[in-house]
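Only one chain is given next, in structure tokens, and it is the form predicted on its own.
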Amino acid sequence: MRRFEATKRVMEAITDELVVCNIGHPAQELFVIRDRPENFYMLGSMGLASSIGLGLAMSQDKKVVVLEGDGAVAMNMGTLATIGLVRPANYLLIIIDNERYGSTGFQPSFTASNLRLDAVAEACGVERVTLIDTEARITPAVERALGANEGPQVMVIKTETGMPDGIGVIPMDGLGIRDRFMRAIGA
């Protein structure tokens, strides 16, 4: 299973939740899989989807799901400590770990050697951490996480490297993405 298939399984569980997605290929894949106004696609801010989603979760009651990559979380590891400190019940961080920096050429990330982001999240005080390594477990696990009012939650989904051919750029600029998302959340 690649990130694309994992993202499809995550989105099968999404109903009205807000979704914030990592930059580059992950956002482009999400756009192809299921574009909706409640999706906020990051452009040019690697490592900040988890922080932006955290701020969003702290500012309102709706469930917030963040799709982030292993390289991006490693780049902004302080976000895990902040999640463990402020503990918003409506926050689910899903780290899709393909052990690569996918948007810059699939160079190995820290998780390809010795970094275990599930263990880091636990060490930062996140009590609900799930590690998933099979595609069939993704949708039920996300559904359970979204049905629980106990957060924050961190889910690490291990995937293979690679992506489908033909995934293009998102046909909106940053302002268009922001404005559409703001209208969707009533801000």
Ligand SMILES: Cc1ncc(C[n+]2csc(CCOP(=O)(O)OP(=O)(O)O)c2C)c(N)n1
Given for the second form:
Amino acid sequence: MRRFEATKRVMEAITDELVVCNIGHPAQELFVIRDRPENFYMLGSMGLASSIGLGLAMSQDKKVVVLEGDGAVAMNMGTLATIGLVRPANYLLIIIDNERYGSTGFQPSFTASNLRLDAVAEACGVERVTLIDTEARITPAVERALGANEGPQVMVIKTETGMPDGIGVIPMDGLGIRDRFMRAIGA
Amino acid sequence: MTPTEQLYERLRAQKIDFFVSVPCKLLAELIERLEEDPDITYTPVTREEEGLGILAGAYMAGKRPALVMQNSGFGNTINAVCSLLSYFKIPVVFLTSHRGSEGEPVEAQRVMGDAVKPLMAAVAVDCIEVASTAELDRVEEGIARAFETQNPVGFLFPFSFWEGGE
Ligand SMILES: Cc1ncc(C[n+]2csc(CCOP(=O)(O)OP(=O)(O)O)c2C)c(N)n1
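The structure above corresponds to the form predicted on its own; please give the structure of the form predicted together with the named molecule next.
Then the entire complex follows, led off by the chain already shown.
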């Protein structure tokens, strides 16, 4: 299973949740897998998808699912401490851990060697942390997490590196993505 | 009323209802306010850039958000100001204590103190200096303009503001 397959399995469990997605290829893959108004494609601020999701979860009642990368979380690891402090019940952070900086050429990231993000999340006070490495477990695990509404929850999905051919840039600009997303929230 | 109380009254008049902060000595009283006010949403954050992510989420969910920080924190936000706030047109209010301004006792604060205005200009943040409580109308005007134009506004509050009289 690569990030693409993992994302597909996650999206099979998604109904009306807000989804915030990591920069680069992850967002492009999500667009191909299942574009929907409730998706926010964060195109430039590496690491901030988890924080944007946190702000959303603190400000409205819909459930928020964040699709992050291990490299991005390493860049903004402090926000795990804020998540553990604020403890929003409607917040699920899914870290797709391919142990690489995928979008920039699959250079090894810190989780390939010394960094364990599930342990960091626990150390930040997040009680519900799951580690998944088989594709078949993803959809039921996400369904269960979303059913519980006892967040914050963090799920680390271990994947292989690589991605399918033919994934291209998202044909929407920032304002288009934002406006559609804000209408979906209906705030 | 203290300068902080006067400022806070203006912020609430402009319906700012979601705050994050990183501490500064000059902001201690304001941060206490934020911790105690049940009518707003507030959390401390680990880094100012992270704060902008949280505020962007809050804005898209209908809040009017502000980042409370010292000017050195602006240096921690540059990529997010460009790639998040400007690119997605997300207005955020920066409430910035200006270390390195006139009266600064710590020499090390001077360099970033001098850099903050050109940095704000370089990334198209509307920079407004508020030198005393007599100038607080600027805060209300600046906030109103920010949400109208969906462009971030950066207020700088130098030592003279915080040391001003009642
Ligand atoms: C501040 C900043 N530094 C570097 C980059 C370049 N960059 C874009 S995506 C990316 C890799 C992200 O890796 P990860 O979050 O693990 O996601 P993956 O693509 O592996 O799924 C990098 C380094 C950037 N966009 N912004």
